[in-house]
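Taking the form predicted on its own, here's one chain by itself in structure tokens.
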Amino acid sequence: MKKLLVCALLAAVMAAVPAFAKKSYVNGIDPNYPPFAYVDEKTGQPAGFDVDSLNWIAKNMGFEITHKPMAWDGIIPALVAKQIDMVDSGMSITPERAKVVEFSDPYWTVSRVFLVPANSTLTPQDVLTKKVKLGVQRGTSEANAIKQEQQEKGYPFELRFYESAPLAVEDLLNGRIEVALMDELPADDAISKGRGVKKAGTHGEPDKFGVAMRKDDKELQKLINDGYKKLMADPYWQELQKKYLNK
């Protein structure tokens, strides 16, 4: 009797779950890197023109996604001790990610630029050749970059470090630093929230995004390409360029 009551129960509970359950994948966000990704003001949640495209793949590839805000120069260590799934909030494919991590295909390309304020008279060369105080967020590309081509070509200004690019905004605002280096659409976003700053020039090579994995994690590499072949294709993808980047 005992036998036939727990068989039942185990064939209830096994009726009660879905015969093909969704996976379910976290991707690491930077929580301050409009408008690419971000948690928005108003209701709390994260936003931004990655985080819906991430949406959309989910939704039409079959899986559920949970976007997961966090420290940007902890991003890729949390990803290969396996706290979230991925990183898809506008991360730039360089040759030292792409040792420790494995990156989708690109699916943008962003120039980095130096920031000063609206009535500043700095230029490119001038940040290159003058002790002028310039931020930047640490942990990114650019970062890294800058920190280089100074040791190598003995560049005199100083450098300050950020945890994130609109933080680096405030300071150039508020003279504690006289520029800021950054990708492009972040510049452009504190200029279209009337910051009171302008783009003094690009500096370096532009930047490809695309989406962290790790390494060993095949499956969601091919559906992640896919998603994004398929995204790229369906008339949304150039609705998220409006409503985010104004293309």
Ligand code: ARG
Given for the second form:
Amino acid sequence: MKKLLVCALLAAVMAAVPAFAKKSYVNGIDPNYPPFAYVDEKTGQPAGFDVDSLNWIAKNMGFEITHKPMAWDGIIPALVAKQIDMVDSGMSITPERAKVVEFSDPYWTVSRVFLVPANSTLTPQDVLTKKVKLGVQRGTSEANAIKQEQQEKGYPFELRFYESAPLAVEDLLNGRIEVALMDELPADDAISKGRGVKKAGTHGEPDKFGVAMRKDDKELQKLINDGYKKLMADPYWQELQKKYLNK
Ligand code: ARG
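Now that you have shown the form predicted on its own, what about the form predicted in complex with the ligand?
Entire complex below, previous chain first.
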């Protein structure tokens, strides 16, 4: 009995003293990016490949983690302003972002695809040569890349910007746009949910996903890079791929 009391007391003291307490970090997520990050309809909890990966890493590297849903468009400014500590949420490593934040080693590679309604006959060639309405998620690497390509090559499409990928899919289905450009896995997610859409083809070079952190946060950078190495060597990594990415 006495022993138990001492133990409880010790645990309470350790939790209260910063040197002993577990570090806790906040991950910013776009909650509308299945299968990488989303809010589970049944539990109301953040879920997805990235969320579960990071939960495993936190447990195994000894830190606390919470996931904060927010708008993708403002997620890097929020990181810089210390409202969050990292972005592990399907974020592509790009040279522009790397000027502002530090990326972990890449943990996944994805192609970009053109998504069209299931009955569409548009080809990738049509998308680049006709006056189609093309939807992209605002603030994404694909939005910036396609905007730049249009400026350089004078493509005639009209760009429409969306807050999230599912909203672009909505507009595809009700005919407001003819095609959307997005990462392949969220596109596959929409297809597998029977949304009446299909892939018309890939576009550009594949993206590499990494975790964004503040440049001066060396401690977290090490935890994340070491954590992913550990995770990738564990059978759980295969389990996650099977669960979320159909691998
Ligand atoms: N890969 C693209 C990017 O980094 C799209 C990401 C959108 N991800 C998300 N969680 N909304 O910009």
